[in-house]
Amino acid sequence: MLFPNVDPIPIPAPVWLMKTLSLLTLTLHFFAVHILIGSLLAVGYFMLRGKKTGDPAALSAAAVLGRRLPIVMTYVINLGVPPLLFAQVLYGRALYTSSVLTGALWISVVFILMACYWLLYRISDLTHQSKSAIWQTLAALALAGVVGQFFSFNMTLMLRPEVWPAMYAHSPSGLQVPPHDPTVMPRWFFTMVGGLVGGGLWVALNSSLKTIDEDTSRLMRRFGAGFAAVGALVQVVFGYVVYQSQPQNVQEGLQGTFYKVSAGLWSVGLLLVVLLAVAHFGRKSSSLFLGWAAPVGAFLSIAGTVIYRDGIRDVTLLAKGFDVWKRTEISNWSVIGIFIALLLVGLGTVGWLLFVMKLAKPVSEQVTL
């Protein structure tokens, strides 16, 4: 048997359940680390316009970007804990083995995590106070795709049983790096690409901030929608690589309908963010509805993109014998009911934050030169 013993404790809830609420929770993971990467980009593309040409604009869009880096990594480090979760509790056998023979690296994410999470603040101090922070905005971005990277390793490495007994045998100390996997950089790639977009809207969206000039709202809105148009183009073109990157049998196996529909709607997304970025782009003012109705799109593409990576990891699995589809389910819907109950008091409590801070009173982002 490629995998170990099927944990004889049963999981807690149906396993449609427990999909669900793990895609919903990947989807808005995913979708807060698109923002953070694109978010650096765009810090460090304003911070060399600025210290360039001396525009004033591109350093208040560089500090406006730069002082909800901080916020930011918050959603993405607690949207990514649920996501997690579920995927220990339903593919256990597979991802605490690739874990374990990765040991030094997937713990070390952590460290990275809180080494870019301080940078953030450097970034959002010295950006506030115009004054550069190329390096450390650099620095940080490298180091988020470190982390990138090493997730792409050990989320495809449990889908290698076949190389588990080499890798430990040769050493079980955790200090490998997973053997050469053709999918692993396709899936790394498009994850990164989708900051462009995520993190144009970002940009998009925060240039109707009332808080900021006229000029740095222009600034923001043009190359906002700009940065998520491209990238939205360039997204296409590796989600056709990551495809073809899969093996044969997996690209067949994403033949069905619930998988097409899946494309289909990362499709309708991709293209819906392109149409409202370019119509965002054109006005002569920022729009809160278009600021507001092109993350619709993304979310949607990003969740399209999450199901049918779930798809891949489902046949993947399936062709070397593990059936995710079967496991044992013993369902306790008490706790199901309080953890659904808390899910949904937390998300109103954000929108309830996200309210009370658009009717209180702005104060001025503009920087000091």
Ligand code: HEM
The other form holds:
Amino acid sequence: MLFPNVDPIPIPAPVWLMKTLSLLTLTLHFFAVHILIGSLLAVGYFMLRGKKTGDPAALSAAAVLGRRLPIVMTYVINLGVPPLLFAQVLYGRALYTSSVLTGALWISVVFILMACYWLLYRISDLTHQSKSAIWQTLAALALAGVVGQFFSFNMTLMLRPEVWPAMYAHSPSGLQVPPHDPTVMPRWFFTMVGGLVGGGLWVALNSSLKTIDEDTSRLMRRFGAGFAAVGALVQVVFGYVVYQSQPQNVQEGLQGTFYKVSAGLWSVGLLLVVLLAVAHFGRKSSSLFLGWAAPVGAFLSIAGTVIYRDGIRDVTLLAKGFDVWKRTEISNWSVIGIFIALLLVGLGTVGWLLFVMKLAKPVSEQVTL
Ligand code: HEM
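Could you switch over to the form predicted together with the ligand, since the one displayed so far is the form predicted alone?
Complete assembly follows, chain above in first position.
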């Protein structure tokens, strides 16, 4: 028996519903992660450019993006919690085991995140005062990368029950990293280079702000659109590497129509991103329509990869005797109903807050030298 005994408590909602909500929220989590990583790269670039050339537009761009970093992190975390809960409920026998075996690393994520969050506030503050925050930006990028790496460690170790007994025999303290796995780095890189796409689109979208001047807007639009288009091409390469790093049986298990459609969704979404980014790049002024349309393409492409990634997990675990679709389920529909109602109220409230924000009188975000 590779996996621990089945949980005595049946799951409280159908597998399809949990999976749908998990995939939706994970898509949003990855979107936010991409914006975070890409924003940090962009802030670093604009700051270096501003310091080197004395270009106030570059410093303003760094300040505009720096100011939003702590808010972006809020979304990274809050949109990471729901898929974590769903993954634990659905795959607890695998995920709890890998989390315990690497317990020290896993719990350290909380402290690394706190340090990263603190740095984001420092960057926000320093860029607002046109001061250099290059070390803070590099450190925040490194810490975010480490968090992502630890997630990749755990999400791949949970798929390898065959290495668990030897790991536990070696040390039950949780103070170890998983043994080498050729799939880890490609997965990590794939999510991180998504930062070029998500970050680029975020920069291009913010180029439409009424709070910045024409030069800053042009700089952000051209940088953001170019960054996203190049990022989409780089991601294709890493997508291929992720696929190739999977064992033969997993590659074969992903040949079904469902996974082909999700890979197609990824490609179509990325193509849309490239086309809209190129259109935005060539414009004389920023377009709010293009600024919003391109992230829709990015959302579709991320959703495609999230479904495919879920397929990698299910196909791998199935081959090792864990069939997530066979979980015993006793649905508690009244609780599910309350959950969905609250979710809709929450989404409505966010929409209302955005509407109120739109009505607010804009205050200039240009920095002074
Ligand atoms: C700087 C912050 C973060 C970064 C850079 C980051 C990055 C990543 C990456 C790279 C993965 C993919 C791992 C893989 O499958 O190989 C991932 C997955 C995931 N992340 Fe994050 N993450 C961050 C914060 C968080 C937080 C705070 C949470 C939750 C509290 C979270 C929840 C998740 C979950 C649940 C998954 C996988 C879900 C699944 O497989 O169903 N992340 N993240």
